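Here we start with a single chain on its own, the form predicted on its own, put down as structure tokens.
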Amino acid sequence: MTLQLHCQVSRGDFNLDVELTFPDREVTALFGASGSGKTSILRIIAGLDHESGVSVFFNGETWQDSQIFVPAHQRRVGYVFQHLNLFPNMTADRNLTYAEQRSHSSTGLSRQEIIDVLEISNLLHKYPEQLSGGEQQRVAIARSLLSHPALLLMDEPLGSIDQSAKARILPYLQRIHQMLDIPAIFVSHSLDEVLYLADRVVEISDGRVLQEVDVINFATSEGATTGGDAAAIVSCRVRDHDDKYHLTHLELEGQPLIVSAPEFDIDDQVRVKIPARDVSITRERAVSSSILNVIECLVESITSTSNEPGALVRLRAGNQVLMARVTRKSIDDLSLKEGDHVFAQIKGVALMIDHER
């Protein structure tokens, strides 16, 4: 199932131009900053803003163009909203009932599926009131997946919780995804949330694309390094366990990497998120450690400036990347230029998993 979309709209100052395709049983992050357009893109995809100058196609079958326009209610969409919007009258298990009545397919996953999935059977016989902001928007998550969509769109999704929240929701967005069969679009100004979640990546700025690209490849592209929180993204394979400390062997490019995830099976895919404040650079291989994660590098950048005190190192190991955030003053204590042979040093508890889809 393939989403196409064609946009060109205008709004007084501000114009929407951008030409997409969404690929099928992906999550597909919208990034950028606020006001960059990608509330708007996601709502005429919708259908809940009808504009000219818009195509949209999904699955062979058109939703907007010149002359046909779908109305929301049939585009078999499920719409996760960043205010939660759940019906204050009605208590958790009645608000399912109003999305599960008004379906329009049998297919996907059932409603116990869902209310398992989320872990909130306990909640059901309570209002919204009652309910705190991640329980509010699990609820809500379980509403939009009782419409049993085809196509799964959310709108900052944990913008309006808080930052304990978000944590213990973002696996459950995880989880459901790895269990849907739908593609998923998820509108995002959170680095954390778009490493964490998202197989591609569209970054949007000023209403056109500047980048379209995959995860991996966007975490230490520049849209996505230049703030505090660069991080490497990496695909590893379980190698084995240890069972005597409860710890798992990674392969990363023929290098081993250890780190706790005892859930994966031999030779599982796993994608490993590095953040760059946690790697440090060193000429030699420590001896002595607590350290347990080294892995060889070539240093392939070294970007800076002369009115801050931090650089970010980029580092190749094999066919993939990882990212150092040092001092400029260490750059110069260890003589570091493009080509040298490093060992990037990885603090196991800045590791942070999940399943390769």
The other form holds:
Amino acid sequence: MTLQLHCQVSRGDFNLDVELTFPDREVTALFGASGSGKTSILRIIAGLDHESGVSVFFNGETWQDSQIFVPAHQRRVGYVFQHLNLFPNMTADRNLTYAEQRSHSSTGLSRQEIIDVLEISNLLHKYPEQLSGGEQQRVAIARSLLSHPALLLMDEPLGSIDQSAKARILPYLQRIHQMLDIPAIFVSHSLDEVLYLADRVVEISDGRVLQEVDVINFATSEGATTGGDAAAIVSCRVRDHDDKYHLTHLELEGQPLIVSAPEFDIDDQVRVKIPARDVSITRERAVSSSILNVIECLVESITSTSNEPGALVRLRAGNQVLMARVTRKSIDDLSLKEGDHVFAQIKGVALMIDHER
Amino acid sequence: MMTDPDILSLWITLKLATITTLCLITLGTPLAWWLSRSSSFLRHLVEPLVALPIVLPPTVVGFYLLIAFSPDSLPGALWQSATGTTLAFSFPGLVVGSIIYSLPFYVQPLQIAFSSLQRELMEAAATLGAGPWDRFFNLAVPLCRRGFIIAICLSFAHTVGEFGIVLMIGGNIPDETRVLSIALFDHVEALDYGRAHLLAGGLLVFSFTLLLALYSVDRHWQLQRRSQA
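Since the structure above is the form predicted on its own, I would like to see how the form predicted together with the partner chain looks, so please show that one next.
And the full complex, kicking off with our chain again.
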């Protein structure tokens, strides 16, 4: 059960040359700058653009090759655009009905389940123009799910909504993915979205694939760490809840990590995002400090350029990697070098956290 | 009061405008769709061709149609061999002339409406499983209903008020081709101003009422959308 794609398309001075396989049930992020070809890939998969030099195979069916072109309405894909998704002449409810009447399959989440998980029941009687950007996207996602797609494609689904609405909608997308057993591909240029939602990341640049990795390795790769918001993703087990302080004890490679995560059950395997800017480095374990989380690590590498004050330090704790954003001065003061034994102090307990799939 | 010949003219006019509008809906809609979607070279030729009746004097269009309708020319000969009658000075001839003459009034508002359809909406419908006909009838048509209403009203009203072209190709046959505007012309010629007033005033009131209805329907739709909050 996979999607396979070969593209050798040239449009004027832009060439798209990719060969990708998308595994079943995984959320893949197509990550890259705008104009890199991410959206083109998604549109080709959906059958919205008919280019020559393309083959698309889905679960043993040929959607496109040199002879065959299955049009978009027969491909059983759900597609969420960046904006302008909903039909403006219909209420949210009728938008959903439109999808339901043309549903690609008779099995899948029910209308009520979808309305509940996206919490849109109080929006149904409204017209799209009466909804906020975030609300419109939630209804649009609901509508694409109601058509019971075999593949979910989302083009910057959170691209046109503001930061706070984005933070509210991310958990919905999370929940949906846990309920669905279809592959999903989304396009994003936001590292946060990718780290939060994706299982696998395909980094695209200039019409080519730079790297194809799982999200944990992606977080610490070069592409993800060049921007200011580098972060590491670590995998932890939930050990117990501390009811007195409303904290949760996790275990990271045998070491304790204390976070605020009351919604998880004991022994759940979770993913925790630790932003590099929240991590500082000490030579000795601080004995009396307000910082709760101190992880023993080895310095794996130090990346810095002489024209910036900051440096990015990769730290290894067992099989996992943390990252710390520190100043070059601190590195010199601590005379930090590769292979050193250090302690990573992690500020804050409000870490972005979710279930591991 | 309206006399029998005037009522007959009214009937011919309404019949002509209705049939012409129905033909325009059938022929003009796909043409407007194609013009709004195509990027081919042919489109740049067809577009001014459709608009031509707006700028050409009706007598010019009428003159060429009259020539085309003659049994000596190909269209006229084809019509004659198919029906045994001539197109010139007949009601079917008037319909053909009216379709051509009112074409821009139907196609242009609709083409504008189709062009402003957001591509994403049609694509979203496709990914939801709607085929091309389904997308057109259940999404494009309702989204463009304003364009349709304007196009239908304008082409209907324009056909009702047609004069020059009718005179050229239809002549003035009482129970066949004498439309209201021709009857009005006859009354003025005969200095029968009373009956002329009746027809002219009637056409004026009709046109005004039609436009009034058009504007208020438009406003009503917008208000209706807002109030359904």
